[in-house]
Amino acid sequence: MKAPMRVPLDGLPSQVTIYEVGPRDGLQNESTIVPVEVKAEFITRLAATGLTTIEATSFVHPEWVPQLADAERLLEVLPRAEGVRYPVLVPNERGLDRALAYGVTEIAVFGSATETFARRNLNRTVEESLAMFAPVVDRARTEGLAVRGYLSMCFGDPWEGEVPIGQVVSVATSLLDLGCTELSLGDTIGVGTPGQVTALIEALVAAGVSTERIAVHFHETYGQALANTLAALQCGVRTVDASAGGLGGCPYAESATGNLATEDLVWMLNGLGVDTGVDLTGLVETSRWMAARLGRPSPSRVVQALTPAEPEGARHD
């Protein structure tokens, strides 16, 4: 089968946008640098599929992440396509300084739940990295930007356990407080189930953030990406975000595996007769374009079921 047979569920939204975190959430887990021609390929095969969201870099120092050093060559060299948008994570005012300079038009910050992860990724307490977003957050608005509030470790710390509701609730309200138009839910090492994503976001909603500005991040530690996110749609998300063939983890929790695949994540939605506007087959090659660029295979299923078996015996020169 090329397709899934589409059988829809009632409660679900017409239409489900993909945030495209691959090219930089997926590649600066990478062990090896990616030539910046390469990624900027890959973003614009990205393209051609139908994602309307990338996420293209990051304008982190590159002690920090040495695999997304070349952010701005990337983004001199990279094609932009009609009704794409490419936003950049940054992590201050300075990483903020060198977006503009780009002509970026949407930013994210990168903050945490818990206050473990908080010290190891950012050296801040939570309050501090909130206090550091602060301004970052004010300058883009004021230079019109649209501003993504990721929050990791939502639904598990692997160093504090059990991370209680109202805690993520407390500090992703702060975010959106700060002026975050858009605010991710991430499961960082990937230990969430359904009851408690719908458990959290009921209580965001309950605090007054509605679900038009609330997305989704799944990993695939335990293999509850998909079943997460058909809660979270369930529960009127319209964003999730995914990765092409799989890509990423977190430099910052060894125990953090792949994103939920973007091809697995299509091919769910197009059997619940949900709109993506990405065409699987193109998404599909492209993650084997990638995968073969970093030497292995691509971890989604869709990927690997779609790819057809080479001869025995095929050589590879």
Second form
2 protein chains.
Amino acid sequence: MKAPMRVPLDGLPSQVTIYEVGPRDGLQNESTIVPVEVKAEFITRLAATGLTTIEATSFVHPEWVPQLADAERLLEVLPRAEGVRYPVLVPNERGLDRALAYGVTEIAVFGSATETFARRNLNRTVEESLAMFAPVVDRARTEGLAVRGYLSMCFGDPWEGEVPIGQVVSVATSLLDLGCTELSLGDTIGVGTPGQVTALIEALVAAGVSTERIAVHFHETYGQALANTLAALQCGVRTVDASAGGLGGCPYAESATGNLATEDLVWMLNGLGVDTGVDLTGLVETSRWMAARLGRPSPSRVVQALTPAEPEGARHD
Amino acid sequence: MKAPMRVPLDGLPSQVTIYEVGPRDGLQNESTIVPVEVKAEFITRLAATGLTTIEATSFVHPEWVPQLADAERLLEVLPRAEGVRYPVLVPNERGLDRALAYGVTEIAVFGSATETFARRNLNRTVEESLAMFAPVVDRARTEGLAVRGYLSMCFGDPWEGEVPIGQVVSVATSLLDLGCTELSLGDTIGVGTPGQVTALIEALVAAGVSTERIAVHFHETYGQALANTLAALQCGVRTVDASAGGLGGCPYAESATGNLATEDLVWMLNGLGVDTGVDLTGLVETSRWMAARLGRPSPSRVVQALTPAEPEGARHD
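Now show the form predicted together with a further copy of the same chain, given that the preceding structure was the form predicted alone.
All chains and molecules follow, beginning with the one already shown.
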């Protein structure tokens, strides 16, 4: 079967926006530098499948993430499809300057729900990182840009362990108070389960946050991403982050599991009759094409299932 | 983190029985014959983790499933742990004779919701297969045995495509009418999604079937197993089939994905505060031990995540 039977489930939204993170979050840990032309073609192919929001790259310091050191060049060569948003990650005011110079209309900042990860990833306390974002968000909004606030480690932290829901709500509402237009709740290490997802979203709603401003960002590290997504949809969330082909796992493990694969998400949403506008067949083809560029199979189960068996080492061109 | 944060979700059962299928369903497609002593140790280790229902083997004809040709020998050497059920698959009356001779107290028959799979797997129509099961179930019940009725292809069929829910309900209720004490709804090719799961269970309940008699059996082929399990639990189902380490995929693919991995299920249920009685650490150790016996890594994401990185070819003994 190439498609699931369509049987809606009560209480779900009729339409979901997939926020595609493959070109940025998916590629950023790749040790082999992907040529800028390949990145541009990857994004163009993704847009052709019907994805309307594709995070293109990041203006972090090139030394931090060598894979994304070509951000300017990518924005120069990338053809823009009509109706498609191409947000860019921006860590600070200098990053915003660069983004504005290249005509970016939507940015994202990357915060942490825990002190340890804020220290390790941003070299700041949570409070200091919010202070760093404040002028970025403020100026971006003044310039008319949409601003997404990523919040990582919302469901657990590798150093701190459990993360209290109240702590997540506190940082999340601070990000929104700065002016962020959307909040992406990240399960960076993939440990969360559906009750925790529901409790966090309900706590945010109780704090006055509309589900329209909440996105969820799950990882497959413990296989929980799709069950957690279902729980989020049942709470009314309508934006889900995913990575084409499941890009974003550890590039050294054959069984790499990283971001929720866009294909696995689209399969579920197609079955549920939830509209995404995405052509699954084209998306699978795109992920197989990208997997061939990276030299290893996609960890997406849908991509694997819909890829015919063939001799080892065969390319998918 | 070695465990998820515990946050219950409203409307779920407080306790779930895991029906462990690894030793039978998980191993049956393995081309390399696993020695009977290894199978006995695998089952014994699984019982030691707290699993209370472990399908041990099958009395199908040895030519059909060479891996399980040692069924009698396994039942001779297998130490039984107190409070643990060891059901055995039985295809026909001759299989039942063999099972009774070896003191089996619980059997399972294996039906199909579709004509094509009934023909291919049982060489019979659905009607004829039910007629074949009738005397088996009848005699087993007379002998005081519990009888599980597996129903495969409930959510899609590789030859027929979509399977109407009414058709599944019809065969399912026929199985129960024969005297089956439990029904296991199988998504043999892994294509189902949560709305379909909910609709099928609700249709069965509407037909008079108690959720206490319904088990679900999902595969990870399209990555949907855990989301589907969540939907089933939300309908009140309290028995979930799973395979330790995710055994049961195609043994020729490194990225094999077969049955829902027991570890991935236990992680979610631990997070949800749903009691299973299973020690996850011991279960992961058991699956790593078995993976070393089979010579390839477990496809379970929890097993992968909780297994420290080490040199290639290392054994986990």
